[in-house]
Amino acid sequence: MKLFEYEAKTIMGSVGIPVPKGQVIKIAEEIFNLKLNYPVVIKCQVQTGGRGKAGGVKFVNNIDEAYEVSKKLLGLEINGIKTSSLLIEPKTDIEKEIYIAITLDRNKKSHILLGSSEGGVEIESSSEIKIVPISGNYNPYHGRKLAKLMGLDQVKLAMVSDIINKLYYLYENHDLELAEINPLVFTKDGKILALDGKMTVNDDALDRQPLFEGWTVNHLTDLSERELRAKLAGLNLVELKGKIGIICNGAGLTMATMDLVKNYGGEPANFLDVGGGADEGRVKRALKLVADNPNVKLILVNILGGITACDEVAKALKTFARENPDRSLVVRLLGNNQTQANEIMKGTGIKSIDDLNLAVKEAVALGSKN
């Protein structure tokens, strides 16, 4: 779950990270009624990179200004997500930017610490980032590692060590897959603020964080209606431009059901897997959302039976089939009580071909006349 950039400053101004005094409006009208002091900086919420330069954020002089720009930006597309909300700052003299964050590492396996003398956009990509590997326990000498390795000494070593411990407390207790400060800037005053912030949370780790309870439903903004039903659902949906809907359990299973489908010349309308041990009212919400899909024309169902039971499938097929006489369905069910499962679907008129091979055949030339 990936977090606006006001939350992410909320929470890093929670443990002492210094990030400017901002306000959140939804409404252009609401700027009438914020006690500002100008020049402030206005900022489309949105949870994709690629702000700057879609001109998501401006610089305003005054309250009408900021009025009329507050009135352009709401409702603003960047990246193809609406902007339904602005952060307001204010202005701040910058003498230096820098870039620091804290992510995973697969293939190194270990958690790492990045930074760069210089932040601002694509900095992530820049050949000079500096990285530090987290083996075993965080310390703060891992911290001082990193500042010192970005060229700071003395004063400003000591600002951003600080910042960068306090970063790391965040994202270790709060199970985030990335804590981002792009830019970290030093002010003409003397101080340190961060200017902008990125953080996402893991999934899987939702249940075991109180504080971002309830929280999902308002930060799926880059999913389609479908794939946000889905995500609610507890089902994995992406959808695609293709006409054969594809329903599988198991993420590696579904890709090779996609491919095979490719590989005879058919398009995958989506990737959605149901996961192990999917019942018969998760398999029935599957092919809800898959069906509802209009370019849909045929339903391609690969399932191999392990802690998924095949009559539960075959129990949510039946009731699909007998509800939507006018869709087509190809099926492939092998493994757990798959001998009930074919007597379940016995009359239904449901294609059950125990080979995958053929059964992708046959769903591709069905879904070709449809």
Given for the second form:
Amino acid sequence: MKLFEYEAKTIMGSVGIPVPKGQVIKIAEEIFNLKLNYPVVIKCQVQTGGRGKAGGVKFVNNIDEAYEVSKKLLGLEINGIKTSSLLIEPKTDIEKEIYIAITLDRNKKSHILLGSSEGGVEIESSSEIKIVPISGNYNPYHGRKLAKLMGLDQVKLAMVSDIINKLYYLYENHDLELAEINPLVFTKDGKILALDGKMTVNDDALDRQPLFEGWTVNHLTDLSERELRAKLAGLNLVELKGKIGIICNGAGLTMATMDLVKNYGGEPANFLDVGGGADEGRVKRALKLVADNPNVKLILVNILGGITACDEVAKALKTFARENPDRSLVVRLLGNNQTQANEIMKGTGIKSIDDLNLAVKEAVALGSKN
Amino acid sequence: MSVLINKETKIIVQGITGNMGKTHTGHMLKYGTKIVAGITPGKGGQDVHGVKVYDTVLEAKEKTGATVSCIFVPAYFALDAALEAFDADLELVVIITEGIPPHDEVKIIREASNKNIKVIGPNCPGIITPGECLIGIHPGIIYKPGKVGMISRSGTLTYEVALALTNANIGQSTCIGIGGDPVIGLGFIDCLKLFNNDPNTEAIVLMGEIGGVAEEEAAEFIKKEVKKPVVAYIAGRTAPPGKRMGHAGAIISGGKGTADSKVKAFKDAGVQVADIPSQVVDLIKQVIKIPAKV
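Show the form predicted in complex with the partner chain, please, the one above being the form predicted on its own.
And the full complex, kicking off with our chain again.
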């Protein structure tokens, strides 16, 4: 779950990381209640990068400009995500911008600190990023080591390493996948300030993080309506542009089935993994989600039952076929309780094509017809 | 012969009284796996499918001589369960559990590596030496004993290819599902080493997917060290960037971890890459002798 900038900053502020005093608005008229002195900066709150380049950050000098800009920015689409709130903060006089972050390095199998003495928008492509792996428990010297590598010394080294300590505390205690401050700035009056903040909470850890209880629904702005419904129903759905809907069990097999569709000249409409041990209800929900996508011409169901019982899947298919006679289905259903499954599907017009390649070819042929 | 496990291996199941633990203990026993004890704290003295339940791993190990644990406990209890298994000095710990937070996984893998204990998973189907020993949730029926070693990040995809191999009368020495999470224990390279040294493995099938650079590193390792033929398959050629494809680890981020990059790495290393799963069988047929069907 990606947090909005204003949420990340509130959390950072709660452990003593200096952040600007800001106000969040969701309706342009709220700007008239602004308790900040001009000039201010108005920033779109979206869970995606590239905000600055997309025109989502504007400086304004007075209330009239602020109102006009707020009206324009609310609703602005950035990378396909609509802006529904704005963060307004005082303009800061910056002496120097730097970058710090903490994340997991999957290849090192450890957490790492990242830092650069050049903060700002193009950081991902910067070659100046320094890395300190945390091979055991985190200790404050890790932060000092990074600050030194970033070319900082004396007071600035102390200020930055103190912030890294606090950021690491949040990273560890809130099960974050990413905690980032970019830019972290030294102001002209000698202070340090987190001007932007990013935090991603690991989805698998959400149930043990009381702070984020009930936050999920409001934070899935980058999902389509159906992807959101799937997520809430505990299904993995990723939508694509093609016409062939796909339902499988297991992430690897689902990806392989999508690739096969493409290999035989079709275009997959989605990735949908019903997971291991899916029962009738779960498969029904999956079928409904894929069928609700107006681009889908045909649904290809590929279940290789290890812990998934084929008869449960067959029951869901039977009901679906009866309720949606106009929907084309191609089914490959193999494994656990297969004989019972075939018995259930008798007379429904659905027949399992046991050879996966043949099943996909059939789906592509039917799905390409108009 | 096989790697890591065989018909003598003694196994305990942590979380044996839970739904999943109970069901799969039944399957494993039926397959012939020597499950000698189960662990559920507070339920010591009960039995599940005739297997005695103990309160602690240490007690079970002392009473039975088990060397391997298979963990089915819920995600937030997996760290504690794994650390308990390490504390009892088991040799191999197979973690089936899905959805363990990465902060816990880092701790599990770090402690295992400090104590030199092997971990398979988390979020994996486990390991099977066909005809001898099944640890985890592989459907035993689709495998047959033979000489192809399999390593895979995915469960059902492994079943798909194993089934195709078995149907072509090509058996398997050992199949290891290494898991779909970003942080896992044994990786491709660890398993390649095992199979490379196993006299009964003649060829290796490696099944990867998008996300991370484990396949690229494996390709490099194969080029330098592996003397046996390897056939690779990569899932996720049609996966869009920035989206998690079911597995926590299956995500293309910042342009890294694409299927193209992995396929290219294998081809550059001289490894045959199957374009579709069934092609694995065709490529394996070119490198090993297939026994005539009886």
